[in-house]
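We begin with a single chain expressed as structure tokens, specifically the form predicted on its own.
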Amino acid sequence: MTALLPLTVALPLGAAFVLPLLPRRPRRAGDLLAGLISGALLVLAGLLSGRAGVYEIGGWRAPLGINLALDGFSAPVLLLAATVGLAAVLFSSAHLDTYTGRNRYWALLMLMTAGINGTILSGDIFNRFVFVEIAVISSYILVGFSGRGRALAAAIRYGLLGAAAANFTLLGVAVLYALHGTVNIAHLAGSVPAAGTALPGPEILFAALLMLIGFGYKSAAAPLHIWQPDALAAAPAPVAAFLAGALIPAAGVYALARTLFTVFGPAEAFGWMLLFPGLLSMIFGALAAERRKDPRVFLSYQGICQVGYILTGLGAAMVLAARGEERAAGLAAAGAVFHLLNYGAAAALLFLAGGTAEPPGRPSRWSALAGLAGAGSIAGIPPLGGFFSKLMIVAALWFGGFPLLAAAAAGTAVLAPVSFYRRREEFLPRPAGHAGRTPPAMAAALILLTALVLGLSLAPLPGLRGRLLGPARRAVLDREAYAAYLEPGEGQRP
């Protein structure tokens, strides 16, 4: 199955560069191209599921050669991003009719979509933040493509900030390189020592802290946000989708606990490095949302709580794990990684659901329902899986030793569901009299994204958590395995 992982990342490159030599007729070619691309990442994405492997690109080895690899964290992350992609290219079939370059956005798109993934798979630093790059810069791109005077403000902001973002990344990356020789994640988790209680030596601290401002950026982590709310209110639905869907959590959440847990191993000094954003997140965004009339921008300060809680677990998780609380410390990473995948998907469901009131068509009575299925996992209604993951992260905190963080995020778990309640009206089914046609491509992409937000909730389950949460749990925390897995010796490859 290993040698499926390149095709993960090729096959939508390799799309980018087909789709804009298509000639303009037949007109749906393009469409075609990349349903058929997206459908069979998310086919590829179904076989990896559950497996762990590692591909060496050419044959040659690290750290010479780059390296894929998947793992109980990244093949979750990466069946999210091939199903939020597949519903952002099934609606934007549809939602397209109202502008011009067909083929130039889907280019932008396949593009994207091969940044997120290699991101998800690399094994070494410095090729993910060439892939980090390649997703960010295409979504610049994307925000603006509707060529409205908003969306191209919102873009170029977006673009000067994560250009200045993208500076602090690559600046740890030299950073880690200079210190160890190396950017490979094995070879450094081998080399940089893990802290533990103790505080981490002045040049590891001050590559960390490059990481964290740099994918804290991408994640719109409070007070990075800045980009987020003009960037999601602006772009296009399917693109909004897209990158609050599988963009921020890959791009940004994913590449910051791959990069603070594997290369520089549990130490309460950076487990406090996200404690403090997230717990600012949190509560920014749940109090932020209530004063915000656009739907999109409250579902924009709506993510920015909902990483908060993601930040706010890893914290947890990796000042538990330096201390030696080994149990906590597995709820806070499987609460956390939980989270991730329900705010992935529910996030990416309400936009596409509120796109639907753009033309062609006006809000039907399936698309407010698929709306009132995100806004109840983001909410934390019970039994979706929003409300699990959330509670997984509160007693974490409360079981660890951190009663008032666990008092901050049960108050804003509570928050969330009175904020959707008084904007019920957008997110409630309408009279059928007030209902709207959604074209089937829309409804199919509605479908898709609803069954994966009911199909998360049934994780909690104990057949299911052990083969979903527990592999994950052990990926984000378990740094020598990590290690040794992508470095074992000859022999015991995979």
Contents of the next structure:
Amino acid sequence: MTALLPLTVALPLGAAFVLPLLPRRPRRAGDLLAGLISGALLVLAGLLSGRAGVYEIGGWRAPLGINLALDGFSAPVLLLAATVGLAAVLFSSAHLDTYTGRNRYWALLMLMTAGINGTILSGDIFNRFVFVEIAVISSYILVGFSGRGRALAAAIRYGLLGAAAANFTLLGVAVLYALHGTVNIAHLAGSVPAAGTALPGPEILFAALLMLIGFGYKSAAAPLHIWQPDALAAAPAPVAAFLAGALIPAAGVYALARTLFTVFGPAEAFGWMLLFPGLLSMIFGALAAERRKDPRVFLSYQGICQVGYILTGLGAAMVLAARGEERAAGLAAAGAVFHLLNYGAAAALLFLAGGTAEPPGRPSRWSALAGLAGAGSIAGIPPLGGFFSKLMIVAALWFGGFPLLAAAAAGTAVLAPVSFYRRREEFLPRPAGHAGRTPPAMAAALILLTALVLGLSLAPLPGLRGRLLGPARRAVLDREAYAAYLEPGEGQRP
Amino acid sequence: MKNRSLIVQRVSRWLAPFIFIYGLQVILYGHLSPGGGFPGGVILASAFILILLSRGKEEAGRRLPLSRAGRFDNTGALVFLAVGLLGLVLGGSFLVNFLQRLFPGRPFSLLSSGTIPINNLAIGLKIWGGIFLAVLFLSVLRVGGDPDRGLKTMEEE
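Since the structure above is the form predicted on its own, I would like to see how the form predicted in complex with the partner chain looks, so please show that one next.
Shown next: the complete complex, the earlier chain at its head.
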């Protein structure tokens, strides 16, 4: 089954280069191609979920060749990105009529998809950097795609700062290569010593800080969040959904977690490096959201708050793993990965539901209901997934010996439903009564994401826990298993 | 086009073809000597960038029109991808050198190394078009200028 791995990158990449060559008429040819590719990617991600393995490109073993790696952490993120991607494509096909340059839009969206999938699967840090850049450079242009002043300003700011942040990641890659002579993640996991409770060497600390800044910018963690509210508010609705639901979780948070946990290994210092921006984003995002009028900016700041939860969970997992407290670390890691999935699905759903009200849309009652499911999950209302993931993070903080952090996280979590309830009229699309009608493609996108949000809510059930959260926890924390990837004869192990 | 030195225009006109041929050589011998598709493509593009700098974007756009450079860019990427997928189908893994077994050739001769020269050509084509387009766009986008008008006049020509 791992033979399918390169297709997740090759299919959208191929589509991105075929699309500009398509004739302008029939106008729907580009829509059809993008839809088929995204559908195929969702099927691929479904087939690959729950599996693990390494794919060596061209049959060359590392370090000569490069590889793609699938495990319990990358498989669910790949599924999230594929679902959000298909929803964004479906929604775009009904939303795009207000824009010109349809096939260019599709080409950029496909390029971004290829970059995101490559980021998730890449088995070495240099190729991950390249894939992240493919994804974000396409996203710069897509944010400004409407060509209006506000969108262009947001895109230029996002792009300029993003180019600066990319240099941090690249320098971090260079430092690691200079120190260890390899960029392969499994080889680095085998050769970078885990510092544990001791302070890592200055050169490793420097490299980790560079990576934190580079990927922290892409995950929109405070204080590196300044591009995110503008970009999400000005981008076309499906692009905002794709950004919040796939790019930020994959190219930001996932890449950061993978780098710190697998490449650098557990160390208390790295844990605090994650806890600081995590706590800051969590509290700042929740407070800043209160004061914003624009509903999309409100949702963006709430997104920063959720990224804060994920980073807090990851930071706690790292500190606890470094101290050897396996159980609490496992709970924190599982909670963080679960919240990453919940946040991605719910944020994408909220942006798309809000997008149904944009001209010339006349939203029906059902799109408001779909938006409500997303808001419920982000706000952490009990039967939905967001509640359980926040609960897991708070519980891990409490049992891991961080009572103050647990109180802060719990307090923010209690405030979120209040905040969402007060703003319900603004961010939910107002139904147009009997005249309301959502185009079928938009409705399909909303149904797909609502199903994902509701499906994720089932993941903590005892029978299903071992399918998603157990492997994810092991993949985040078990560095030796990842390093053993490349041992001869054990290529398929983790 | 005004205020351009005659010497610069003349010399660049003589140099450009040699730069172009050197770029082709770097691409074609990429599997045998240092070089390959990427540096060769950049050298090919630099021949046109020299024309752009010395004789203006109108002249460069006439030598390599916008639409053709875009097609080079797309075709190169697609050929590379096709070779990769053929490797998946025929050799069992993405980018496997499936031609090597069929036509081994004499080692260190021009016609050897299977799919590598094809990939070099594809990358060269893509980089040639891509780098030229990037520089062309930079020359069109000026502070205070109207980017749309600049591009439209080029497409009309």
